[in-house]
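Only one chain is included here, represented as structure tokens and corresponding to the form predicted alone.
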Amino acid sequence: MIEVQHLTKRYGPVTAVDDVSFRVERGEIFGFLGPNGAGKTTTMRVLTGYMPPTEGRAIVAGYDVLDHPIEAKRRTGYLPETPPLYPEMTVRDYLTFVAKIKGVPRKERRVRVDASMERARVADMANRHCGKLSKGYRQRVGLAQALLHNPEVLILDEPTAGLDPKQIIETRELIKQLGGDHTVILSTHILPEVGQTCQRVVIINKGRVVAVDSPENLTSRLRGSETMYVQVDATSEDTKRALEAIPGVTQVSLADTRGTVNSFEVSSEAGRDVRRELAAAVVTRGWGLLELRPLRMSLEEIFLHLTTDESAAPPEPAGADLSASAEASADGQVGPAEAAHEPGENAHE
């Protein structure tokens, strides 16, 4: 549904996106994760036809965004980092205006506008002027405009920015519901966002892709082995020797001791499931098995490992001392002239 091939975007001497490639399947919720200034918003803008790439291709719903920009935009709903609202319009007037621009038939507009307001939880603000909305409501109105024409592809750049905890939960649930009927790319630097909504994730750092996989597979790859947490009511030395004797176990480390209760981290060969053997080794000796569970890297650990490890990160591009300010201007800080045109342009998307 979405295919990015060797995408590169340069701003003068600064390379904001460097040879990025990934593919998103139909109906998938795909997380685009990286620290601030990594190149996420620049990639989103290329995918939506907002700006051209310096090199490479982006294909959305079967259409190249450069060769067939209108066809690609018709199939795309876009929530930019800063929602493109007209402050003097009411929410209903704004969404009706966007529906016209997107080519929604006249007889369907009211129904589509009402449905999108309900889905984005902004129906109670229908007659409020956009300029008087809180940041959270602005974000939700932006989501409503992205949903108006029922697009095949949704590209959401920081969709929960500015929302309160209740609104964040509601938005996450909405995104989960959209998966399957829509192909969704969710760009964020908020780690729980990806872990709770996305099936796969691409992690980008300094403009380059450092990993593409499911969070579960990333955990296995980075650990290089299976690790179990075992808590036993028995003498630590006896338990450690018994666990080390199990075929496939490569290492047993004492994690914690509280009286006669001892906790261990047990590593095994990659792909080897030793849970049954661990349980049997404890229970047959008459010891108390208090806990047995997989010990996985958190998404936070994965993120930090891939974005701070020198071996994983690419070399600093030329002019790197300018990259933060250049990416800030590319990732949402628009000048007055550009801002004046942004609502109309994004309405197409």
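Positions refer to the first chain, counted from 1. These figures come from a predicted structure and were not determined experimentally. Note that the rigid core is defined as the largest set of C-alphas that superpose within 1.5 Å between two forms. What changes on going to the form predicted in complex with its partner chain:
Relative to the superposed core, Phe264 undergoes a Cα shift of 2 Å or more between these two forms.
Gly288: CA moves 2 Å or more between these two forms after rigid-core fitting. Fitting the two forms on the rigid core leaves the C-alpha of Val232 displaced by at least 2 angstroms between these two forms.
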The other form holds:
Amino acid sequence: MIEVQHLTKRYGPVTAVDDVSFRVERGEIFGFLGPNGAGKTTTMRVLTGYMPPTEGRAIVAGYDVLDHPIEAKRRTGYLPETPPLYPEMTVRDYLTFVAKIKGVPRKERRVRVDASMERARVADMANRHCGKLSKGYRQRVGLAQALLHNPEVLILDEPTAGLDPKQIIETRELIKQLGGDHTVILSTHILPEVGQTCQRVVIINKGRVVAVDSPENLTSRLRGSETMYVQVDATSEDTKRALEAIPGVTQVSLADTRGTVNSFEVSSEAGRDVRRELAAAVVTRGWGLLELRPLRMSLEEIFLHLTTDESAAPPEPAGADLSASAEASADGQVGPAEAAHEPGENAHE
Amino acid sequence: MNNVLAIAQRELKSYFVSPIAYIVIGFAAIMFGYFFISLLYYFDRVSLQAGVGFGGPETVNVNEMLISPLFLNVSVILLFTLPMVTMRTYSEEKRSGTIELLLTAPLTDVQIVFGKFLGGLALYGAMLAVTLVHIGFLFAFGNPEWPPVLAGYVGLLLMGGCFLSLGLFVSSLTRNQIVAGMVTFAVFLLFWVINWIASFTGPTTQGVLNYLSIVEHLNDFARGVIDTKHLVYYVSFIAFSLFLTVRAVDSERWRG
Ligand SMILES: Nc1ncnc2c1ncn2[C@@H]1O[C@H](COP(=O)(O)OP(=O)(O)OP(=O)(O)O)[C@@H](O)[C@H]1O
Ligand SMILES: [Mg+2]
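Switch from the form predicted alone, shown above, to the form predicted in complex with its partner chain and output its structure.
Below: every chain and molecule of the assembly, starting with the one above.
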């Protein structure tokens, strides 16, 4: 349904998107994940025909966006990063105008405007001026605008930005409903969103594709080796020695000490479950086994791992890391990769 | 064509929800009224001297003495009002991001530019409609000929079209509407004084500069003559400016 081949976009000296290729099948919900300045908006702008690519091709709904822009645009609904609203128009007038320029036949206009207001839950604001709406409502009117002509392809740039938690959930539900009939591409910084709504994800960093896969596969692919978290009530040296002696265990590292309680991270060969041996080793020695659980890499960690510098250390799902990524997701932004993009950001104006 | 009208209509409505339409039309009405009264006063004196009263046997022509100079004065009004009409057209859309809606809708650039042009032209038409009141007085109390008046309005509409298309082009170059307004005013001024500059130069340059002057071409229209030469000038001026606007929008796209 959507095919992007070796897409490159340069703004003068800044390469915003660098040789990006991917395919999205009909009915799929496809997520764009990446830190600020990664090139998500730029890729979407090329897909919607807002700007041409510097190199490469983009095919949307069977039409090349450069060769047949009108045909491609007819089949695309787009919610830009800033909802494109005219402040002096009422929501209804605005959507009617959008219906006209999108070529919705006169007879169907009213019905389609009402239906899209219903879907984006803005019907209660129908007669309010767009300029007087709150941020969240603006976003929703923007979404109504994208859905208006019932396009095959929906391209949504941060559809949940600025929404309250209840609306975020409802919008995700809406997007899930839209998948199937529509092909949806959405971008976001919020990682759980991708796991919940998207069937496949592309992670972009500095204009390059770092990974394309389903959220589940990404999680397991990156795990590489299995890691267990073990909390034992015993001296650290004894425990460490005992755990290292178990066949299949490759590494044991002390994660935390509280009084006599020590926590370890135990890595084992991939695919080998050492939980029984671990438990037996502790219990037969008469120590207290307080906790034993597998450590999974969350999407956050994968994201941070993939988008922070390539040369950086391999993923360390340690306690400290977890809290850092929890912080990052709390405000929906991802910190570390941002600093690397300062020059690009400055080139914006 | 429906798309063009949709854009023109939205454009026109947006003038009337902002103060712009009222300022422009109000200013035009006052200025036109002022020119009208002073010319009428002058005309009245000339008529008296010629020994005829208003409405008497016409040895002094209303069209020539009053309506024609009145039309020529309208260019001053346009100089001040039309930059206000065109300054926001593109600049504001770029600044607020609504341009993303237009450029990703199934529209061609030509449709967008033409729609905006028609919207501005419609507002200008409303402005001209107000001046009909004054002219109406002349028809009520005197008996001017109507074909020259009609020719004059055709000329005014075309001249305004030139200014509007030029303003649209300037607006497409910047996202700051104040800058757009000021630059547009400066460019208008240049086209307005160009035949004045021409009077200081040699005969060939004078010819060229006079030809370029938007206002110069109004003379014949104001006198009631529709000459294809001037018609061609105005229409090609408008077409060329709109073409430049389309190019500007497109090149902006490539640059990002
Ligand atoms: N109009 C522009 N002119 C110059 N550079 C630009 C322009 N738009 C974007 N860029 C640059 O291109 C790069 C990618 O920007 P883009 O907006 O696509 O990122 P993004 O992934 O959408 O980021 P965010 O998460 O902040 O929305 C950035 O380095 C940015 O500075
Ligand atoms: Mg973005």
